[in-house]
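Only one chain is given next, in structure tokens, and it is the form predicted on its own.
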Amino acid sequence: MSDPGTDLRHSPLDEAHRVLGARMVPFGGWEMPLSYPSGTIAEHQACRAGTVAFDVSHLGTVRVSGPDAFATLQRTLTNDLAKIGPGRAQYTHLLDEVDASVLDDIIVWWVDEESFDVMPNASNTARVRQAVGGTDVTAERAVIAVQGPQARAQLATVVPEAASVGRFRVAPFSWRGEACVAAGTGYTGEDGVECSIPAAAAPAFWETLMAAGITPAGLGARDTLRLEAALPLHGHELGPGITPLQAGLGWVVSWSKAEGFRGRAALEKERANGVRRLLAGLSTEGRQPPRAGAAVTRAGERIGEVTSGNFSPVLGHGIALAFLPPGVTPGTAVEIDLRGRPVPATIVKLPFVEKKKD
């Protein structure tokens, strides 16, 4: 969370959230809705069963375009853009040159042949722009994530062109004469679409989604949803001292591309030596949520630390992510220190909640 005393940025949808009675909180330099009057658990369950809309305008958009755009991104980021093409999206990392820690995890929208929208986390936009160049166009648009098993069906009643975009596909669409972009991406473990809407048109687009019966959801539900899906959060499962290999995200790294990537030498060294810790899932029996920073012990010895923890609305008990030694496997019994009280926990296979089969 940001310091409330600093100047906070506001989404183009700020007034709409306040009209809906949202609880606003500082996050990544922005003031964003944490929850609405229905509450985080209700919003979470609405996403798992139906459709919700998140305002994720705090995420950055750095537009990298021109004949050198592909080459610049290809030699800087870990994943291989040559595996996809225009009209596709890709998850990737920007690494530190020295220790290969993840400076940011990013979605790249390949909009057309020479135009890419690079989507950093809120507080990392300037850092990513410094690495890849381009133009920060964050203030020019809002990004609305429509998520859930019914997301496409309900979004189709508002804008069929956006609802039909494939998973990790990117497509332009028009809404009331405004040029917009849709991507089949999200951060909930459910199906869905993220819509980039010009800032001036965004409030009306949001109101149309609400009128279509889509439930508004805030950052609280977004966090519990991503945790159930075991999706990493920068500053928790990714960040200083944490590499893609430690986070179990080696698939984001392309070792074969000729261009290489920033931090490759350091990451190759870690790969050769073997990682000292790996991200793992923990399950507790009670409703009390494990919290980030809590020690994980086995036989009285500290073996790791919780990076994210919360109550799982779907499972009805506490869940957590933690960095543990590589040899600690699912089924292993451990304890989490919750304010001096050891709470029994079990290492479990990730994700905690699987996406429902179609």
Given for the second form:
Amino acid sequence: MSDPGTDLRHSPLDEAHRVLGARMVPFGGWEMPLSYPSGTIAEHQACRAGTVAFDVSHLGTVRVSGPDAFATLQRTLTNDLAKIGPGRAQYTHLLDEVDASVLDDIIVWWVDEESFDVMPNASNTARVRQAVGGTDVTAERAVIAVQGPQARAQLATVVPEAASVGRFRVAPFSWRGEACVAAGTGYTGEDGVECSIPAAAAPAFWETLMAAGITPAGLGARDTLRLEAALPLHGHELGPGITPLQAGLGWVVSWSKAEGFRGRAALEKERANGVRRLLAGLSTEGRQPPRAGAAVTRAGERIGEVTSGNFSPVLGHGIALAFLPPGVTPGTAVEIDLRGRPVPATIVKLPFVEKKKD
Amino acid sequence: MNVPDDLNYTSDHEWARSEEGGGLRVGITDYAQDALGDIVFVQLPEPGAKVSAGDSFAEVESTKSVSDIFAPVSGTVTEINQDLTDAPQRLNEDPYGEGWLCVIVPDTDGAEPELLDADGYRKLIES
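Please give the other form, namely the form predicted together with its partner chain, since only the form predicted on its own has been shown so far.
Following is the full complex, with the preceding chain placed first.
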């Protein structure tokens, strides 16, 4: 077999995925698993009911360290790092200076007093590094996201130190003598832990998770899971021309911090004038997946466009995110144009699927 | 990949089985269902619909994409697999059996359909 992915980067777990029979696809400059032989729907259900592991090594890790690290991040990114501290994680945005578009959405792991691991989306790593400096250490580690209602219990059988990290907490741990980091973060709407493991040790760590009975899951399930949880995907709900306020993520923006943030002036204007569109959830009755780019109409008039859509494995019908005029409230009946056929849809509150209460 | 010897195939990865009474039962191949991934929705024509060989007459959607299904022959749809409305995963589980799509009765005045035999289809998917 020829390798179609010679220009693509490969995870330290690449061989392990192939042994498991994964279907590999290009994603953000990397070749990553789309699904394993059990398929996207089974992987999705396993994450809602038990525990799955995703290889998310394609996410970047930009290490920003030193006495200026805090100040640099604090004046560049939208969220307020002063609200957290070392040993905690925060979701934040990098905005365009001119129009306050979201250049990237990022998780920051505040690993140690003067050391931050800034984790951009794969294809935005260079752009984020340009903005905050630091060192790209992506190639040195694998990141494995262990997610699901049983994630902590299952992980505890392998590495109890990592399993006990709190939600949005960050903690170092040691595995077979290797220095690793665990964070109580994820992208599925379930509880879980993301583990950063030195590249050389990562295949053995992954093997141990598999041996513990954790289900491997690919990008296909990651996408349907994050959609049910209404978590934004850069390039769909965030990106050029889209501000955090339009995406309904005002909570990511700190107006009160003295340092400000890049793009503040532009975003302030939008805040004063009001947003012209707002991210909304749509639900259809049938199984047909709404798709990105589909027009949303109301009484025959086009009012917006789907940014992400799919079949919801948990709900058993179509769901979609779309930018609509701000006044369109839950309960409103609209139509989505699916390949020339108008399909009735209803505006619903987000998320589509709530995490089960303990 | 499973390619049963007793079926005919199109280069677009549909199969066709001759039935008693002259109809052709039609579905998608094992290769096609594997490439599509988990199928979540199937759009079929109504019984009575006329279809033309090589034209799209149905759609199959997986979690990742939409695919057109092309008619292996020109004719009239006489039967559709209603079970697929609620259980489209039958296409993944049993593509040559419970995952059949429809029965088409070929036009009597139509040209002989150009279909591949099992060996011909195997060569196609192995190349």
